[in-house]
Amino acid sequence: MNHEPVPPPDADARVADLPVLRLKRHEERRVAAGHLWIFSNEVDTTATPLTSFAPGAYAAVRSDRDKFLGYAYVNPHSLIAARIVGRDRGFAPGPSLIVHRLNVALALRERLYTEPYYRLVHGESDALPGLVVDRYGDVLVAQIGTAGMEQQKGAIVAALEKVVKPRVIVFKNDSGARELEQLEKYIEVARGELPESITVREAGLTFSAPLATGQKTGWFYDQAANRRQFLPLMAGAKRVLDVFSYVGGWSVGAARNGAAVTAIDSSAPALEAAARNAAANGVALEAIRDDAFDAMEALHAANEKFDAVIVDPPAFIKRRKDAPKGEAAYKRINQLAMQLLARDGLLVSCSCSYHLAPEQLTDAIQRGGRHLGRFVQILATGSQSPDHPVHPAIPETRYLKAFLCRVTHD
């Protein structure tokens, strides 16, 4: 058997251009059960050797009983040894098939949405294992996490100009997850001039924020919904604490409600663009530029009481062995927002760690509760917005958890 690596195709690919990724004995239910994932100690590495594939490159997957089970990229480096990219035999990866793949993705969006501010690629909820796009207006910015899309590249460019005709193309691939997967972190204009920021529209409001420097690709649209669904039950709030506020998504919409709003996150320039967008809504916010729990606990020190806080915090579960710590850090922030709140007030509790279940933090807020003699009431709770698909058979694309409490005293 030659086991030279293989290098990953620059255009369409035929079937019988593909070398064969096998494998072992009853290893393929979970991917015949639609996930798209296969890890490194699935593969039959005597028959097909991981070490044979240069990363990125194309396979054919097949069981032990040579049953077809699908075309995937393949990266020896990673504990994810391969990505499912497509099951019809007739229908190769390559440029065409992300054209098409893209235009899948492009219809859901222009159902969902009337103006052109959304996720336009979800990863493995759009089939497309390893890529983000998100797009504001004619400026879309990607983010590639795999070695194999990262050999599409320029595919993805040509694919993303023939379905979108964006002004501009960036890919910010600064994200750890890269690293899980042996590639460079950089950010690249692929098309047209790199803006300082990108701008928003949601809700009827209109936001600004920096794009080089700024969190994922310069905003969460993954919370979206949950401002929608949880501002509008919020509007009887007069005054309104944001913690980890970023550029003021929950703020802003807070305070166009007609709420004092103070913000708090650590970063000096996220604050400054909460503030410009404030402003270009025609409202005001205080910020405090400090750690979310120590900004907290010098406002319960001075004895500071709100209608509502609104907890928006960074995962702190991002791999499975941080859960312990990381479910007291969520037991702790609920804790503190509770001890701010007015004797009747509502509590924004959210967490994006795919790690912590549901459950688990509606546990951390009832625990967090408890200690303080409060009385909880969940009245609404979110999840990611819709251009953030849920893949059925893929847990892990079901992160978001949002909860809106009432908080009371016993």
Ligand code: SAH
Contents of the next structure:
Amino acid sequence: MNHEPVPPPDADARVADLPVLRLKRHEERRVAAGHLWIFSNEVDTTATPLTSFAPGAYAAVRSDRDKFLGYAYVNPHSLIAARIVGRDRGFAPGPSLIVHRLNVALALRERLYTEPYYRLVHGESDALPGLVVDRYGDVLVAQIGTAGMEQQKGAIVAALEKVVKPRVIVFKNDSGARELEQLEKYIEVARGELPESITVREAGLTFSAPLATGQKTGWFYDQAANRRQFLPLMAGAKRVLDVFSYVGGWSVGAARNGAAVTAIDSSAPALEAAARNAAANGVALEAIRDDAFDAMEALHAANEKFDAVIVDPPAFIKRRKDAPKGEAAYKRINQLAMQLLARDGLLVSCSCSYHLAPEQLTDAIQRGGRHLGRFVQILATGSQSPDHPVHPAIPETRYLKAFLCRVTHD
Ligand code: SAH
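Got the form predicted on its own; could you also share the form predicted in complex with the named molecule?
Let's see the whole complex now, leading with the same chain.
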């Protein structure tokens, strides 16, 4: 063993020549513990006024005692005033850091998947805060959620071209989160031509989804692991109801298992795509275009029963203040689902609301079950697919919950 004293790793690496963002006393703790966000009230705005930064500008973040904490981009208009993009003082933020991060992100996905269909970049969890990139073969659909990433759009395109060499790059910058950063919403093609739809392969099946009118980037890769885990356990179900079906990710999988499937969604384009996806995979489904609550009430009134019901709603709780209303909606939708189950049925219940804890969802299921005199058993528990990694210091990155439950009569 060599016991020569070694200098600390980056002792002689110079901090890049960037304006300083100074934190107030004791406010460096969260960032030092690994979190990437700095809230506006944590900034020493007397020493470093936020208004001196243009939206998206890079800064070197320092504690009140001048300790270097990392590089960040700043948005003076956002509650999250800065997000850390790197902690290695020798690696200044900029195009080559983005290339590096993309290479690291791609290496994970190539280890996890044999085909190029996955979320390539999951924001903070891939140390690229504010950036999402979904890969559909040689088509990349990116979503920018922050001014800092918006500033880097050119560098992101160059990095994607270098690392992935795609045929098409689309920015689907239309998420609601952009308002918090005072960003306009738009769709833009950065490379190639705008495809009408994206095509994805999952578990041996092929799906298409319209891009411009579709949800998010077009497909919910976060549910892929849950479909893979739960669908085989539902193989005996003869009648399946897929509520909030979108383009039929769950529906087509269930139909391929031999079930007669009914899909409910309020979106006509989504249901048209679901029907096409069923046909493309050699099956069929029945579609109901309606509000999910109304459609389920109507099915109940008609005394329809299903062997399995899948409930995968959009986030009912987008902001914390929506929690009480949202919790009631989760309880109601799960109760409606259980009402539609045959005597020994299966319920797949999901929530993508970060503000609803897993125990709150199981509680909603349990209460709904008790109200109806049902006995509930949780058979399997799921979360988001591994191409949506969780950042252990950022609870918001763990958002998806899924439970497979057996529901019998008490
Ligand atoms: N289960 C899907 C994803 C669902 S996304 C999958 O795994 O791919 C949510 C879907 O709910 C969208 O397709 C949206 O059109 C639909 N939706 C939103 N509000 C609705 C409502 N009140 N009634 C019915 N569908 C609704």
